[in-house]
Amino acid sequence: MKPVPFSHNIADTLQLASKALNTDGSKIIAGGQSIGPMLNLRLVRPTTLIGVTRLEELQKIHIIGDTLSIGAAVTHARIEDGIDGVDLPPMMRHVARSIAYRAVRNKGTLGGSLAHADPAADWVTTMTALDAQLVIRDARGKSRREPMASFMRGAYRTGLQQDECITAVEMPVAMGQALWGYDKICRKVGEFADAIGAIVIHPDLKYARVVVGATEDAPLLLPDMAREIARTATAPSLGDIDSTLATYLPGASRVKRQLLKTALSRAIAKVIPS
């Protein structure tokens, strides 16, 4: 199929960008690696696409006191590489050279996965994980931050408004020195995720998050089981964490909760050796 006519305006300005989404119908397009194949298949109808990715302040990533702020259009390929001279948290650059293909990375953007909102990304996942605000902007200049954890409403679904783009992703620079595990299982290399277990524990800022994703909604924080393994220091058990996923995901079949708890198993795992 073919998508249906629509102008493609490069903005010049964030400014300009904002305003543009005031427009009904009108939609921002980064990498375009997930609107692109939505478009093809008119599960999208904008009339308007608006191009953001040649905007210089959205391709920052600089350390503000105690903050790494990543702005919206760095593509997979550039946390992958790490090239900017800001150490990143390990944890992204891992996440990164997973992400589908080399040709995608060279595309697909942070801000725009997380403004996409596929359950099975790894970004919105991850980001949970480390705790990380969103920096969103609207037509009238104004910005506010949401934090990640509520950001995702449900698949494809999130706390954006029709005039509001993500302009960058910040999270505590000591992210970076953070224990963390992530695991992720595919039906095969490049693929969406069936299922994502995630990880993070910083004993020093008393900060401990498990999240799986791949849910088919929003990432799942599990914080009883954050609070125990920080605790205890003590993995749990497979049972527990198939009981817990069966408490949090009533509806989920057997082959999604045993693909889950593998997941997410394997990912503590690396930070709690057996």
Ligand SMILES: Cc1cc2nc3c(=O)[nH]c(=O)nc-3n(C[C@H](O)[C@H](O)[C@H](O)COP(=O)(O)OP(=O)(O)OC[C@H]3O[C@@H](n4cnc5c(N)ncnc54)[C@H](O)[C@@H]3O)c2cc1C
Given for the second form:
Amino acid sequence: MKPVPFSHNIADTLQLASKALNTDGSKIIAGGQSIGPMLNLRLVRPTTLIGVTRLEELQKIHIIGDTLSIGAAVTHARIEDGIDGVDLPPMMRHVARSIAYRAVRNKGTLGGSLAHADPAADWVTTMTALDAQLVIRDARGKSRREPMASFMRGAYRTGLQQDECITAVEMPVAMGQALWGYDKICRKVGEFADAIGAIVIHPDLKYARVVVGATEDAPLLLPDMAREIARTATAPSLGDIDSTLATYLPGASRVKRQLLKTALSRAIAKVIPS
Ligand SMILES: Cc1cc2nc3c(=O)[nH]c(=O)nc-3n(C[C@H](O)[C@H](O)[C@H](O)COP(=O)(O)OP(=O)(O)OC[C@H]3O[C@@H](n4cnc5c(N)ncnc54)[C@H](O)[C@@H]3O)c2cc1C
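To complete the pair, please output the form predicted in complex with the named molecule; the form predicted alone was given just before.
Shown next: the complete complex, the earlier chain at its head.
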């Protein structure tokens, strides 16, 4: 199928991009890796697409005080390569490498992936685990911040309003020193995940987060398990993981639960080897 007719504007300034978003039927296009297929399937029917990848503000990776800020239009490939002279958390570089294949990583952006909010995507789970906040700007130029942990409301649903654009993703610089484990189960290398397990622990910050992703919904935080792992420095048994998942995901099939249990136990084992 072909998309419905639309106009395509490349925004010169963030202000113009934000203003253009105020019009009903307008939508951002970043790398086009997710919206492209949706256009062809007519799952989205915008009147105008606003290209944002040339905007300088959305391309920057920098540190301000103790905050690492990554522009929304930074590609997976730039994160994978780590070529910006700023140390990114090793977890991010590891995750970037496992997204699709290089042609997709060259185009696909961090902000596009978070805004698209595919439950099986890697960044939604990773950014939840790393305590990221999204910087979001509206058509009037007002900025707000929303934690990734609450930004994704469900499959393909987020807290973004029609006139809002993600400009950057922020996290504490200290996340670069955190202990982390990430495991993605997929049928073939480079495919979307069937299950994701992620753990981030930073003893100095007293930060511990355990997340499972690709649940067919927003990433699932397991705060009790995270607290217990941080308190005891002991990995939960497979039985404990299974019963926790059964409690949080009562509708999940046995196969899904087995995949999630396996991914999470492997991720935890990277932080707490048996
Ligand atoms: C073959 C293939 C395999 C893939 N495999 C994986 C995988 O293994 N893991 C994975 O995580 N992903 C995977 N992806 C998805 C890929 O990572 C995309 O890059 C990503 O989901 C979308 O990013 P994009 O920049 O292309 O966004 P686009 O497709 O341009 O936009 C996606 C959506 O986000 C909105 N949007 C974009 N930027 C912003 C912004 N700054 N503010 C507000 N809204 C915005 C758009 O309006 C649109 O609704 C795959 C894609 C393909 C084509």
